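Just the one chain here, the form predicted alone, laid out as structure tokens.
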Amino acid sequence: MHDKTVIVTGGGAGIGRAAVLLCADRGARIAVLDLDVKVAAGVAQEALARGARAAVGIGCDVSIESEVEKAVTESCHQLGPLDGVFANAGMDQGGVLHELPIDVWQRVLATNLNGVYFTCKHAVRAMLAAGRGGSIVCTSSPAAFVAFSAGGAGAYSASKGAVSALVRTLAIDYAQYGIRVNALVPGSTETRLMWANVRPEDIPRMRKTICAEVPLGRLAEPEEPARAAVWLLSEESSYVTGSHLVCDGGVLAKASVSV
């Protein structure tokens, strides 16, 4: 990762922030994209303190293509040709389908799916222009493969299933150009997104329940799936494309029945 230019969307918190700091430890040049430009700038300063060769914070709503295009252009202008992208920005807003307002459905897909589409589209254009390949990592979810037992995640699951399908297609389309495309599949992780649909007073009880259900017996810290993402971004995974790297504590390997 040394001296490589990397863009991280949703880089202001959670797994995205952890990935930024891990890239900084390896001497990368990093653009931190986040809805909140002040948060993005703060994480960029953290990255510089951790050893990043350069770092910038850029405000960006990934659901708006013009903002993504501008952010990718600005990142390349300030940091140099693009080598890696972690398309990680996402959201969740729950509800059972027959009660789910269309605006909620559209908002979740606009961020989780359109945001990945816009990010990959303009990242690929930048990588093709540079002519030296690259690595793109998109954040999927176990919800792309199985339903959450708590229910009410139709929009989120649909968005992540689409991301997984898109990753496989992009991997084939751009392999000839040396551009690798993979998905990270993080499980339950201690982030704000984890508790997006949970009342604050219910979080301790929910955390205890989840820890009892995850085979490894705990939630992940953000750095754990972030390390998997950084491996996919790096040349250590140079023969890996079109894959899903599952980092979920064993959830997808487990049958639902307890006997």
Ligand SMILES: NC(=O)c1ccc[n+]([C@@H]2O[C@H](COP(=O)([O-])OP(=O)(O)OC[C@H]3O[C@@H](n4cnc5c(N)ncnc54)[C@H](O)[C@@H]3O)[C@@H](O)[C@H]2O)c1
Contents of the next structure:
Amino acid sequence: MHDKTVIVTGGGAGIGRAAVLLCADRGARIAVLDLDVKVAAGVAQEALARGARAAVGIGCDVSIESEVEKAVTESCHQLGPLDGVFANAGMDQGGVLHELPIDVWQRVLATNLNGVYFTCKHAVRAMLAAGRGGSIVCTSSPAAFVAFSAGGAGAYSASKGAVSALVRTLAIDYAQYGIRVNALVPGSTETRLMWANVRPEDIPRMRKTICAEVPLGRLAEPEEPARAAVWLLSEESSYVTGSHLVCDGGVLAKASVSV
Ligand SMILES: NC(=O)c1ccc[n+]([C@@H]2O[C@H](COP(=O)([O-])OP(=O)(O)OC[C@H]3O[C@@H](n4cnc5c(N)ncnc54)[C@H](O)[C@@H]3O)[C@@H](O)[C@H]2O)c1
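Target state, the form predicted together with this ligand; input state, the form predicted alone:
Complete assembly follows, chain above in first position.
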């Protein structure tokens, strides 16, 4: 990653922030995109302190195409041609489908799916213009493949299933230009989003339940899926495209029946 230019969306917290700091350790040039410019700028400062060659924080709502286009342009202007993009910004709002208001459905899809579409679209344009390939990593979820046992994740699952399908399509469309596109599949990871649909008083009990269900017996720290994302962004994964890198403590490998 040394001297490589990387954009991370949702870089202000959780898995995105961890990926920014790991890229910084490796001497990358990093644009941190997040909703709040102050949060993004704060993580960019942390990245500089950790050894990033350059870092900039940009306020950007990934669900608004003009903001993504502007942020990608500004990143390239300030840091140079793009080598990698981590399309990671996401949110979760639950609810069973027959009660789910259309605005909740649209909000989840706007961030998790449109956001990935806009990020990939403008990143690919910048990469094609520079003519030197690149690596794109999109954050999917086990919810793209299986239903969460807690239920009520219809909008989130639909958004992540679509991201997974999009990743395979983009990988094929842009392989000829040396642009690789892969998905990261984090399992239960200790971040704000993990507990977005859980009442604060229920979090300790839920954490205990989840630890008992995950084959590795614990939740992931944000650095763990972030390390997988950084590997996909780097040249270490030079022959990997169209794939899903599952970093879920064994959840997807486990059947739910006991025989
Ligand atoms: N934490 C988990 O257990 C888990 C599991 C599977 C997948 N994921 C996925 O990982 C990704 C990162 O989530 P996290 O767990 O680190 O969550 P997080 O809440 O810690 O971080 C998400 C970041 O994205 C930003 N963000 C949200 N909406 C945005 C928007 N419209 N524009 C720009 N930035 C926006 C938030 O401000 C925040 O900084 C998400 O796509 C999420 O769906 C998380």
